[in-house]
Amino acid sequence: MSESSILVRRQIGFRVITLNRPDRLNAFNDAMHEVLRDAIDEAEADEDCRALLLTGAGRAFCSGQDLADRLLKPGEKPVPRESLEKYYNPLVRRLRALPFPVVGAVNGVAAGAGANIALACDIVIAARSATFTQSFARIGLIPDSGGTYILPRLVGEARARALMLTAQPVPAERAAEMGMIWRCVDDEQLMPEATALCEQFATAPTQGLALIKRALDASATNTFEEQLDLERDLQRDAVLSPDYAEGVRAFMEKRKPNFRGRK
């Protein structure tokens, strides 16, 4: 585990990312953002790696953006879109593409663009003291990182509406209850929760899995048609993978399927 404002642990068949500012509530300042890309790309390039658990040290899973990094000098002017082109955009674009699944472990306090951070990973595991929210009203910003997309997705437009105009914290158990999380637990429990999750992820079908996030995501925008296709072709990947073969044998001879995944 390196000691830097990102902690990386492997386990057998997944990684722990965990981000590491505590005393700034693991807000995001540039090189931050930089060693959680290095982080996500050695993820991704190592095989063995069947599953992402993403979390936060502290009383924090990430309060957004440091605003501290952003103070101006006298005379500058800030330079609007570089930070969301550079950093937010391609982070969250990439949890959502990453070919196995990726488990948000909300561990206290998302706000802000930690809050979307959070809601793009594929499941979301919220301790019960932690709390959800799109704080950008409150400094004059609008939600970022995704979060205009997503949350009216989850919990419904007119809840997106009133949670982002203003500015509303949300309790992890209302979250759950709303859809805007899968589960809320006791603080205890987060991480075995998100751990035993992830376990199962590094056993599974994990080229399957890959292939159900890209017909989630395209949901969003295709027509039922357009769908019906893409799960068609989809399925024929699936049909032609080694994970399916096994599957069914396994099936068959009455025992566990031992799943190659992404090799």
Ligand code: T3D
Given for the second form:
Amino acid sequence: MSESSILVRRQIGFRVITLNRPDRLNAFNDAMHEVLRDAIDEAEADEDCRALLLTGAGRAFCSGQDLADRLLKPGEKPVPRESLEKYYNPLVRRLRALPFPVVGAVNGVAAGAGANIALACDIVIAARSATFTQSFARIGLIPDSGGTYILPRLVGEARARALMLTAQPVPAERAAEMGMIWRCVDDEQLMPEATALCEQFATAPTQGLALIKRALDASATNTFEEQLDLERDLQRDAVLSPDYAEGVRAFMEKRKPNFRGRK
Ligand code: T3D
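What would the structure be for the form predicted together with the named molecule, given that what you showed me was the form predicted alone?
Let's see the whole complex now, leading with the same chain.
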């Protein structure tokens, strides 16, 4: 295991996690899953952490599972690896459920589970040179890491089906046009833009943002009536937060609010 298969940088109010196996286009092996899980645990445990920026080192964001770990020796029979149950599913569940925003800064190729992990981030910004590929069909797999749930909801059924069945790469600019991601920016603007967003979140009413994430995640499956009830319940929680009181006070006093965030 390489200790540096991810890099973690602590900034004021947020953390930057960089997937760091550039020679394999930041493909996941078990060790990388484990250090990433630990880094996310640490970020969540730190009340001062109010956003997470996820990106990749080198020319890729992430190329999904490291296929070198899946190469069978002559005569060797395939065995279920349970990698979804053990690693990929907990990771995407975690990204969605973290009590602060996760910004995916897609710096280059995002393929296989790497593409769907990017799409599981709350806000995705991509460099113009980046691509998103549902590459699974090229090797006889099905799209995973939440892709079959998230992608059709982002781009519609027709596009999701075609992208998954053909494994055609989608350039970042097209991904933004079709609503797959939030923005495509010039390559040199990627980290400044993603960082600025995290700096904004670092002084935001974090508990309120966490409730927004919960409401949006539930809306994918709730009926309208269920969603109205959920909004009522979550808004009750939001109204009780010290940040709402501060937000109203600051508005009335015509000053910048000083939100407590997760404390
Ligand atoms: O088994 C399970 O656990 C099930 C779970 C599966 C989850 C998944 O993610 S399945 C999908 C796995 N990923 C892929 O199928 C993508 C494989 N990679 C590619 O198709 C291409 O590399 C890319 C489209 C991502 C980029 O193409 P290109 O031409 O820009 O780069 P390249 O030359 O193919 O790759 C550069 C190097 O990275 C190369 O190594 P080399 O020749 O320089 O020594 C290549 O082998 C390596 N690499 C890229 N992706 C992977 C990888 N090595 C291992 N695993 C990879 N996923």
